[in-house]
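Next up: a single chain in structure tokens, the form predicted alone.
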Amino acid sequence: MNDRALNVIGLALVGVVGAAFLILTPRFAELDAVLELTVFMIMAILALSLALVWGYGGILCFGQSAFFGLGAYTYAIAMFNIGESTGPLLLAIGLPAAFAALLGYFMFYGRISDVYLGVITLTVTLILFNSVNSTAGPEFHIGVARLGGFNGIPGIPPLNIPGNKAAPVDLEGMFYLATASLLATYFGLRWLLASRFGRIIVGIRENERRAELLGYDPRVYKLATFTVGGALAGFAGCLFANWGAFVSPTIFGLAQSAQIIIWVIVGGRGTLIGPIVGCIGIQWLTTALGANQPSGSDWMTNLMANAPFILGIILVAFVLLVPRGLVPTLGDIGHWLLRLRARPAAPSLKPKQAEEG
């Protein structure tokens, strides 16, 4: 069986598992569980943004929970000062998307080494979490929508039926949402980077200067890319702000912007199902941590608990011994069975030994 087919079985598996999913799990799933479930979609989408702009573009950005907090404070901002969704929504997208192209001009343009790539959308982040988290006072305001500083903007409104304010999304449609917003997400950036565009930063990410020699320039490849990361992780802080009706400045925090690093690096760069299966099993850890946290004072046991810890254990596992990430080394061991299962046997001497007797 060839990388071809063996790519359409993979499409096809999804496909199959996410419709399964999307369409059993309300019926069969607790609300709780829904609305956990519906968490990790949105962060999926945030993870596969990263995916892109590092995976398979080759920009280290530890500034995605830049973008994502941008969306959703757009979108909370929009929805308080408008009334209806579809705007905000599309600002959500929008604006992220401008600043993201707008800061990559400076980068891409400047010739930024990838380095300092990294530090630049960092402290971009920083930046804005300083900023918004300063913004405590009635006097701070935009519009009718007060931005709250650490206290964040609560009772944010729900994203509605487009052009009609009157029909809310509750909390399963926003499961359905999610969910399906993941699934046009991987299959839209499968066939984005099967075009003659993906080929093209993928070439770039491997060798930029031989690219360059061939007649493409590697600074608009890399701020398109950079844009459309930046755009879905505006539209993954819409949905954020919708599911918990409320959004804070620590949306731009640290822990933020190392946790999808880390849905990457655990998940496999360089893969799209990779972040999404690394976001979710380090989502569903961390909720599992925070939700058995031992009451004894056995210092062991308090510390196993820690979920910081856990990650940190995690993350420094997978860079030392599976530094490819998960999904790519379970293919890596299933392609070895597959040629190990058509290697021919070799011939047996038995039958001649016989004759020859």
The other form holds:
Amino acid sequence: MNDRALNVIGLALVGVVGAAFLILTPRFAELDAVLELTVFMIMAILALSLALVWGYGGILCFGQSAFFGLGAYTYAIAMFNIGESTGPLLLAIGLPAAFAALLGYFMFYGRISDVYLGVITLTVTLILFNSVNSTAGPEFHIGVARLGGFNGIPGIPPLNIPGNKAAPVDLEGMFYLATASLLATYFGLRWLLASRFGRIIVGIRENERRAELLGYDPRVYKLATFTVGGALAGFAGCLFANWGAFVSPTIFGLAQSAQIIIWVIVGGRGTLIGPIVGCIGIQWLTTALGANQPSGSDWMTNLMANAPFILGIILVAFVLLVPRGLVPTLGDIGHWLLRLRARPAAPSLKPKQAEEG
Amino acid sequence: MAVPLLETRDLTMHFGGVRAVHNVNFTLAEGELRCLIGPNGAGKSTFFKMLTGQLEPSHGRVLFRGRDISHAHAHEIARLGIGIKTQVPNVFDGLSVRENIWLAASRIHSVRHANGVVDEMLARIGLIPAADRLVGQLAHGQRQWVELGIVLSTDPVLILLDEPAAGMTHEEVQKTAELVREINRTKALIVVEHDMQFIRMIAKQVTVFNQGRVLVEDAVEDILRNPLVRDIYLGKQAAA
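For comparison with the form predicted alone, provide the form predicted in complex with the partner chain.
Up next: the whole complex, starting with the chain shown before.
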């Protein structure tokens, strides 16, 4: 019962903080800060997609970037061909979802075990990277959209108000859209995980054999989870292509796919807020480190400007020292403190009950 | 003659050159309680795994109410009404006792109805005080009870129990025997057990496995007097 109350408080807190952030940021922050926060929000949606697939579904997906990239490319290509953004947006969600469903079908119905699942998904995203990377020539085009190979696709038209081509979403609008989408995704996933479906996928993660012996088909549930994850990543990809008006094959690359996993590890598997915190924290750090210009002789400044090096140290530190991630560990400490405060008072009143509690 | 609840015909499982189960013909009537005994490695657990779809037989067939389930998936067999409590408690260790039972109950009940069923089951297995604890933190005996609760909550027609009394105290064994008899009022059971006292408490008909084959099948008193059974099973214990 206490847990339920904490749960409601947590939800309300996220709602209030999220809404305040959504409304207040554009009023008080500079435009470049708003621009940067927008991409953090978009990446946090991507982090949530893996939080669902890996953290709750127990599916070790090392290639979540495949669906992210597909979403971005699908939006870009469809946008050049169609011009009005409603269709491209839906395609950017539907195509990655369909691709995830197809890939998931072969993996789950082929009974591929965890480690190989990681290898296959990573390979898929690297194959996409190499394929798209080598489409630089003018002969590679879909409709009027040139794929551009390693140069990427520049000048992607922005989303517009549905049905009205003449009303594109501006930079501030993009912030509102990305933040609102993140909040909607968060609450949507909370709802999904509290539903029968969500509880069953967690059961399957905990003990697949037991779930099977109870009459649940794990393949169906994993496939559905993986597909939803693909759709969410595709949606994030669509927003990302909008944000920079640009997409290039590095979106499928190793660095991108590794980053998503790091966000989830640092923030904490088995939570939703954790990967959001991990994602925003790490991105903020990356940006801050990138601002340090290496200035010749001073080795310390040089070191601090080496973002991958610092991030590597952070990842290793987390895996070794905080293996469960930031949010679950903080939660444990919080519970421990609460109990510590509750204990001295309780025994003097009702010793028996205090022991049971 | 009525169709038996469960029937195996020449059921065989080979692992490489090892015959874990060989040409087993076994019949169980509706509502029957049968005990399976036999030394370690006699093939009892392998037999259970084939009945529940966890292993696909090398040869032979498994018929459940006349329907061939030899090649069915584990979840399909579970849906037909066969539940199993495995030898090592097979539960959701990372979830609470309540959630464990709920996951089982919600397979056959609507979400709203399932909560009521969960409360009833928690009372029945005596775990209301532990309802919100993680199953992984419970003692071995309690985890056995959780698994029993899980199996019962899916309301199966046939329940397979693999060593339900293992690692239990004398009182717990008696409580388990009582529960088994109670379950048998409405459901068929096959119980694998080593504890002869427990067998005496519950059994009528006993099947003895040895080296992957059915050695003998008889009423419990006759089995306990059978010199052949003594040799392979009880005799070994007496000698040791």
